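Only one chain is shown below, in structure tokens, and it's the form predicted on its own.
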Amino acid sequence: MSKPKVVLGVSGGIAAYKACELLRRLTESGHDVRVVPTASALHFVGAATWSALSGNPVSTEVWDDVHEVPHVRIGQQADLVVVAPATADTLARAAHGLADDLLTNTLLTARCPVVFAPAMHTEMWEHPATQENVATLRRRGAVVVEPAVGRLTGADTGKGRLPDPGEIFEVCRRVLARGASEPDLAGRHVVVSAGGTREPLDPVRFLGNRSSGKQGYALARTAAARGARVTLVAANTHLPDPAGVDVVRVGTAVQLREAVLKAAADADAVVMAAAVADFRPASYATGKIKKKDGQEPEPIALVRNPDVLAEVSADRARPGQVIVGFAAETDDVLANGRRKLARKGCDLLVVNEVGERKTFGAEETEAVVLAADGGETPVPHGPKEALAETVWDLVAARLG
């Protein structure tokens, strides 16, 4: 079988050097990559580097090898075009259909999925002109991932940093897997919670659970690859930020509730994949609780935490908002799941069996997605991203 053909466009920004890592991941995973830099990009990384890493010739001009008509053929033959980094200038030229170099010609002739990974200073990203250009590209079906927040050129810090190359690769892999399918979540804002809350008992101890956050992160990555604007409320996770996702970090159930309600105010869908503690200690010891010789420890009194899933289901921030819950069960999985679906009032409930060596922390899972209208969608044992795709298929169908 022929290798999937990927065009890696590289704009003239300082983050161009990071595209070398993206190129390595693409080639090592079996893709045939043609790098098409802009002339400005070659000031940061030379053509020899791109050619050596990709194994393919590199050019910026439409006048090179004209007998092969590269300005047409490269885009026509591609299975995916990804531009990383995409500067404000490149986004503007792509949005306005300009074709003054090989990269912009390639973008005009491509009929495959296109991914842009912007990188620029915060003021440039937030400028109305850039935001209108991004909106135009998304409306036409391109996936434009949100920039990361972090250190920029010099001493500046803010939104505009190129996402981690490994996370951009994950977006590309998911977009390629969907083929020519339109990004069906484009223009949608979705909220995903992930991880497990921790309820402090004293400065060094807490009540928690085994959730790693991997399923929530898979949901966030998949939604971003399908074109959504994603807010990920992450509770006590140690995973890299997914590309194109706004991450809000929380610790306790109360903090998670506040973050989810705030983000859900303008969301089209809310997926509560986090393992939220049902109870928290009634009191917090400001000093470490000491072990006393010959004495049994004092009982720990617990109080209920807010039921965030039931709250967002009962008081939806906007008409048509789709709410998805997760139910981690250890016995009578489906029966308990159906009761929980009715009690919580959500549209969909993902039910899976959990245990010390099941689901939590694993790379794979299996589940049944129960619907409020009585439907059941089994998801066989497999990668957590497969379950994520199924969840978003069901959500997209309900969003219409």
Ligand code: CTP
Second form
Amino acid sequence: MSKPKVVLGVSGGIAAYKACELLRRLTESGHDVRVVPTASALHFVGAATWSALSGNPVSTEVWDDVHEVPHVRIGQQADLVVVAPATADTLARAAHGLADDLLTNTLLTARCPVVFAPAMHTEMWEHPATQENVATLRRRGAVVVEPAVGRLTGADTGKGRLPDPGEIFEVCRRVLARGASEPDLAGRHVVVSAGGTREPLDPVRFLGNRSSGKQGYALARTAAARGARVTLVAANTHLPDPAGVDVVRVGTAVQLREAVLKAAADADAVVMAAAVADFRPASYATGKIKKKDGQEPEPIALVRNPDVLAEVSADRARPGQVIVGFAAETDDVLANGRRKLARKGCDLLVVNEVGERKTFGAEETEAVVLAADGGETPVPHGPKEALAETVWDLVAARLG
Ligand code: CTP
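So the form predicted on its own is up there; where is the form predicted together with the ligand?
Zooming out: every chain and molecule, the one shown earlier first.
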């Protein structure tokens, strides 16, 4: 089998050096990569670097190797085009269909999926001209990854950073795996909760759980690769921020509720993958709880936490909003799952069987997705990403 062909477009921004890492990831995972820099990109990283790392020739203009008609061939033969970093100028030229260099020609001839990873100063990103260009590219089916927030070229910080190259690679991998299918969540805002809440007892102790957040992160990554705007409400996770995803960090169930409700106000779907503590300590000791000589410990009194899933299901922020819950069950899995689905009032419930062998933090999972309309979709043992794709298939079908 021949290697999937990827065109890596690089435009002229300081983040061009990060594209070397993306190129490495792509070639090392078995992709044939052709780098097409813009002339300005070569001010930041030279052609020799791109050529040596990709093992392919590098040019910026349509006038090199004209007999091979590169301005048409490169785009036609590609399985994926990814532009990282995509500057405001490159986004504008792509949105307007200009064809004044090899990269823009390639973008016009490509019929494969296209991913843009913009990087620029916050003002340029927020400018209505850029926002309209991004909206145009998304409407035409491109995946435009939201820039990350953080340190920019100078001393300033804000939105506009190129996401981590490893995370852009993850977007590319998923978009390639989906082949020619359109990004079916484009224009949608989805909220995913992930991880496990911690309920503090005193300044050093908490009641928590073993959730790693991997399933929620897999849901966020797959939704972004399917074109959605994603808010990930992450409770106590230690995983890298997925590219293009707005991450809101929370600690407790009460904080998670607040963040989910706020993000859900304009969301098309809410997926509650977080393990939310059902109870919290009734009181919080502002000083460390000390043991007392010869005395048994005081019992810990607990109070109920709000049930976020039940609340978002009962008070849908907009008509047609799709709500998904997760349930971990040990026995009588399907019957318990059905009862929980009815009790929570959500549209879909992903039911995992947990047991001795099925540990939290694993890379793989197995589940059944129950639907309020009676549907039942088994998801065989496999990566958490496969379960995530099935969840979004079912959500996308309900969004219409
Ligand atoms: N959930 C929530 N708020 C809570 C507790 C749970 O939103 N306070 C959500 C989880 O994110 C998950 C689903 O509800 O989507 C899982 O519920 P679970 O805790 O298993 O259900 P319970 O109603 O607590 O049932 P059980 O009796 O099995 O504990």
